[in-house]
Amino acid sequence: MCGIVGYLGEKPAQPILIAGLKRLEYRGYDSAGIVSLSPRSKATLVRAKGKVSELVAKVSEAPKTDVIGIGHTRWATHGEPSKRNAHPHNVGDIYLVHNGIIENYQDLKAMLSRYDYEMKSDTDTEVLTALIDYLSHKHETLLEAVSGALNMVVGAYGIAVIDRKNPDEIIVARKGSPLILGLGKGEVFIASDASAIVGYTDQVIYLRDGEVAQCMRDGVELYDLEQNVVSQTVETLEIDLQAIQKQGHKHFLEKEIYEQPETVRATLGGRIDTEKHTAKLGGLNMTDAELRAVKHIFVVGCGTASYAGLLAKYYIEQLAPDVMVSVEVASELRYRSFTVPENSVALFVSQSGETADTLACLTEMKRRGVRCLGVVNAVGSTIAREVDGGVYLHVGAEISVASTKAFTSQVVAMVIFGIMLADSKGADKRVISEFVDELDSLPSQIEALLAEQAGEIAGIAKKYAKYEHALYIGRDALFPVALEGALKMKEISYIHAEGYPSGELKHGPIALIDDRFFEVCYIQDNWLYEKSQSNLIEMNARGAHAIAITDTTKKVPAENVIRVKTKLSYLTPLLFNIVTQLLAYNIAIARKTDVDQPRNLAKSVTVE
């Protein structure tokens, strides 16, 4: 959600934290702000409401070249966007900047008032800054106001922190908020998502929960919450910078559409062998004997990973019959009551690797003995340290809000995770081989659709850009795509729409039809084609305004229809999402809305 950037060493710290915002733009915010430090001058604070380039113009009228500072971007928790509730916050000779919400914060206020402190924004924020500066009149360091203050705080949290009097230092602290130290020579960089990083450093830390580092130009110290020293690794950032530039597109949704073949192909790499049709993740850390013995799945997520979880399970239990899975919606598994079946493990699926939800459920499944396998993406996230087992996507940075080839990859790895449930329990080859078969053959056909239909499918969307309602049916394994297809059309073009099962069309949604909708459904030629037609000739005989996505060559019965020539069969709801993800993406551009920075959207919710 919110993001970080940090500068401490003898250039000019000003450009470098806002090109470090620049770059974390597509998380979602609301406002802005950087605080600069140089030993011969007072601090130089910038806040303001709305884009980073707002803060650029204020920036742009007192320059500095302080060599110390750090910055933020603000989206909205406790206090209405604005410049007065923007980051960083000041009190005293203490500023910060803060991703996360501090949940005790109305009694600690209460406390500080007793010291004749008076907020001036309405943030959570503020009152940690208030702290902090009580604290350092207490103590010699700011290393030890900061741990104290933490000790003394009920909440998720990143923060760096500076002192007016000593411009030397940065102290940084995470719990449940991601934080990464870039290293240079006699410089250090401070990040909340690595892209703000990339081009200066490939040389990090990734700060672990309850660990707080004191950044100096010769290095970071790490400490934990009681000051003792603890080890760190530095590591090699897997991110260069063309990954996080659009290359030629206008937005990242559309260049992060176009790239899945490869992205498919990278997620693929490795893990399948055509010759022997079998399939192999190596980072499961389970045995064979491990992998027969399990008889139900965990798949926990939010949003379009949930989503694409289940769409997996459609694929997990026709390969592995005696499998059960249950896809949990994070957000309500980490508040339930809920029992865990013999014989489980757990699959976390998180683009990020930070979704706080997801976490939760983590921690929660963790102390309840379960197997837990990460499905992400980002490289030394949170869930894939803390994880037993799991898979990385290998997709690259994703910087539009709205996922797309993230999803198609979570699915594809989730497939090959099945295969290989199904492999060591002895199930159908002829199943498992035709599989495999379809995984090699992805990436082509997803190539094909995009080289060949793409005109076609931005024609079609012009024609529904008006309507403000939608409604997606699909059947089977098309169900999840239209759960999916109407959460991408509602992110990015703020049209309602609504995803459902085609046989519940009768049990409700069918009462939804008239000239303000329009309608998508998913028809694939296969045993249950019948059953899909007659659920659009129903919609038709009200009034439908229908768009059918189908890879049949019979007559289809609809106001638009896109066909998808594929050679495919398990698994042409992937490119039905894809159609539909272009469809999304081409009607929003109708729309003129903001397709990759949607309003209210955070890429990353490390909150609840």
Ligand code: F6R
Second form
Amino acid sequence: MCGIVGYLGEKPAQPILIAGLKRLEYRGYDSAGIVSLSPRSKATLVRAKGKVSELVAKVSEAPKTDVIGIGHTRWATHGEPSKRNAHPHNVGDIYLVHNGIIENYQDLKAMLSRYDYEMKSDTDTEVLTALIDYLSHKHETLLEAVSGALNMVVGAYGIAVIDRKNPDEIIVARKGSPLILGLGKGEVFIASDASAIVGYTDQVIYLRDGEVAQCMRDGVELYDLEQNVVSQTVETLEIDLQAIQKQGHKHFLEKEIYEQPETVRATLGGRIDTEKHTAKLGGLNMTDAELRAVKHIFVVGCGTASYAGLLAKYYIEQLAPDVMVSVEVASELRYRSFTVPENSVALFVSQSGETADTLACLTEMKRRGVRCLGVVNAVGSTIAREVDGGVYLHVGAEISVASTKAFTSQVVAMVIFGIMLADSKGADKRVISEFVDELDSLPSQIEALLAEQAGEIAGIAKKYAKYEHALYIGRDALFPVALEGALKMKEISYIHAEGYPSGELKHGPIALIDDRFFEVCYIQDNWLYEKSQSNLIEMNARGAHAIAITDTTKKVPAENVIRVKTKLSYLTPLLFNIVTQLLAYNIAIARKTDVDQPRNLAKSVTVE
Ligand code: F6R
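Please show me the structure of the same protein in the form predicted in complex with fructose -6-phosphate (F6R), now that we have looked at it in the form predicted on its own.
What follows is the whole complex; the chain from before opens it.
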């Protein structure tokens, strides 16, 4: 979604702001802009529709050496993508960039119109800028004007504000939309995402909800909205520059698919014991007795994270048969009436740790007194901070908009949790041991798949790039994989793809099959093999163009068969999922789409 950068120091701000915006490009956006102030209070505002490269072209026509500025990449919510709606917005002497949504902007706009404010854009952000300008005439300081305005606002925001008359100060504030302050020597960096700060400084402050920061060259002061000084904690940033570079890969997506042996190792690191066949998650903050008491688990997430939850449901219910798992799409759960069964815990699954709907469900579950646990990748993110305990994935920055390595590790982390639950309950030791052993060999199995079969998968993918529709089917734990496979395909190749449980075919989707479709059938050589094979035969009889992804050595009647050689069983669906990650990636390349930044999508969905 939208991205914010800011700089105040001794160096020229424009190149730093542009470099920051480039690093935020992966989040998805449709316009960009920067403003800088000269020591004599002259503002230079440059905005452009489209990519940051358009902005760079405009900036290079008349570059400035100003040492203070703020910048933004916008993902349109109120008003079309255009230069007019791009941030920074300017009213009077105030310049402002904003992530989030001001819900009562119509009321505020009506109020401001009584004082002759006329808006030039369609955005809620310009209204907030005008409100701050209005209050700046009633208050002594920018800090007071910003705090006053934020006390009148309903909604979510991360903002950075400058006043043309004062080129020595940036005010930033957050509620529901992340902001990080990087502290250098005589300089401050501001960003909505740590990747824009990496390499400049590793000393950071994560702003908390309801805080306003006054940034000056010699440091930062934090306040609440009543302008009381609040304490600040300086932390060390964990990601490094390597994590945000492609390192020889053509796309971040390819890099992230290939990182999976290592990222799974990182998620497992020190958490399973292959001698005793046990597991331990240090950050869970739950005793054995508390784990033993769990009877019901809500798994809450959006998109890929919710599909990881659905796959984990199959595993956790197998490991701990007295536990029921309900997988909830956060955007639905947050507005639904639901009861919390006794002895419930809730798992919040999120790569970014900032997804607005998931966060709203977390707030509601906390209000109801449910123990809330995070399955989160981004260290220091809002969800990670708000939960009672949880597990970090440790997969490093996931830059490509489509999630790959995070999905695999989300499932792995939840299986580890399932093993702990099962162990505490004295569940079947044989099943527990098999899961531990499979987790242990998962990284090498992924390694072998990538080394031995990526070429074959790329070759098959090319044959299917011409289709406009795809149907993905799977049974049991392969059903969530079908959903995830179809999601990856539609996101990055723009092929319309649907995932279904194989058993549902005859209840509707088989009517779709014709020459415009290809089908992806996941078939595991287990107790459901015959049934899955029958589904494939039924589709063939209707003229299917099927790709079967299977671990069997038996004959499979499909147009193309991708045989995955593996000694896994429970976790084979994770390998099949990587096959479809590669399938989607190669088809997207053949269709020449923007693989890492698919149209209309954002990496982290911080608004509803
Ligand atoms: C799909 C994808 C999205 C995210 C979803 C949740 O490839 O990336 O569906 O999984 O937006 O995001 P997080 O995990 O950050 O909460």
